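One chain comes next, on its own, written as structure tokens: the form predicted alone.
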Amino acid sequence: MIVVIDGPAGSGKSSTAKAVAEKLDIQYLDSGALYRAATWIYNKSDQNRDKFFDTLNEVNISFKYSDAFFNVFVDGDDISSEIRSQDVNNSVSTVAAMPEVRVFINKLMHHAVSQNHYIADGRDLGTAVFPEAQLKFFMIADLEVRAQRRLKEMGETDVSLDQVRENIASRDNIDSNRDSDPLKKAPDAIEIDTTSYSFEEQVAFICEQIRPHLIATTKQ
């Protein structure tokens, strides 16, 4: 079983779906960890496409969630620290909207989740990568309310809530109108405003709808 979360950056599906995820016992799936990767790589290639492609295509990206935490390797280096930097966050909407990357980080997903009950985050899980999926949420928030939670997930930085602001304003801009999987809402998606949502009762919500669904498929 997969279930999604998809929104804009800072809207709090990733802190939401690791809490459900030890929740309820099943699974979790950082698809914004596998493009920060690819875009890891991206900076590492100089951010020549060539190069990058030819690099992508001959390293092993390999993950594994552990202790609440979803770690991301690269031939065996683990990198997930370093993916989180405000280099990687500048580049991640220009490699995420490159169709080849989208392909190769689908490929990665698709694999993962063949097998046991998972539950993703990322910006077009619901359209494009699982619309096949039991259940899928839409989370949205203010862009204030974005920037103070993502400044908040960088720890010690000299980079200004300003900045953050401004990094998110544009991902949401490239991210909305790119031509490959565009961030929008799927049909089906339950919407979840998370502004004035406290993080217990978000999380509560989430799992209230899925537990139906682990019970349908734990009788099959």
The other form holds:
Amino acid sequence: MIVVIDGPAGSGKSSTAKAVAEKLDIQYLDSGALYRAATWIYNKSDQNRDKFFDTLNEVNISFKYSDAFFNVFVDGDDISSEIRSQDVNNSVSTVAAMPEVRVFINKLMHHAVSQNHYIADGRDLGTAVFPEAQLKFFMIADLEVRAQRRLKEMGETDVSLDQVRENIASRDNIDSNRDSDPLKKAPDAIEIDTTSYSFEEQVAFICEQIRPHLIATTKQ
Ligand code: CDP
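Okay, that is the form predicted alone; can I get the form predicted in complex with cytidine-5'-diphosphate now?
Expanding to the full complex; the earlier chain stays at the top.
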């Protein structure tokens, strides 16, 4: 079974999806982390497209969700912290807009979800990657609220609220306007505006929607 949550940066998708995965004892897939891993490789390739694609095809990207943490590995090295750097934040939407990168990451994701029950979060999961998903959610929130949440999540940092807001707004713009699988609400997705919902309410609402599907698939 696959359930998806799409939405812009800082809308609360990943923290909500993780909490739902914990409560329902299912797996969590962070598609953004995989685009971040590809971006990490792009930066290591000096942002040279030829070098980047050669390396992308040579390395092994793997991931594991355990203890409420989504870890990403490149050739066995854990790069989970490095993919959250400002360097990666600044280039990820450019890399994610490359059609070849989308095909590559989509293959990785399809292979993983065929093996278990998953909740996954991203931008285009309900529209392009898993249009067959049993349930689709689309989370939104005001830009200011999203920027404040993201800054808080970053903990001790030199980055200012203005920089975070600017990065989020710029990524929203690239993600929504790219040609390949842009950020878009699927017509059959349930929209949740998290500006006024509490975190617990969001998690409880989503779990309530998923439970009957989980029981139905387990019975088959
Ligand atoms: O956590 P945050 O919302 O900041 O972003 P993320 O989920 O880590 O995703 C980082 C970037 O990857 C996004 O800004 C998109 O450019 C790209 N992405 C995408 O294109 N498609 C997805 N399914 C997930 C992420």
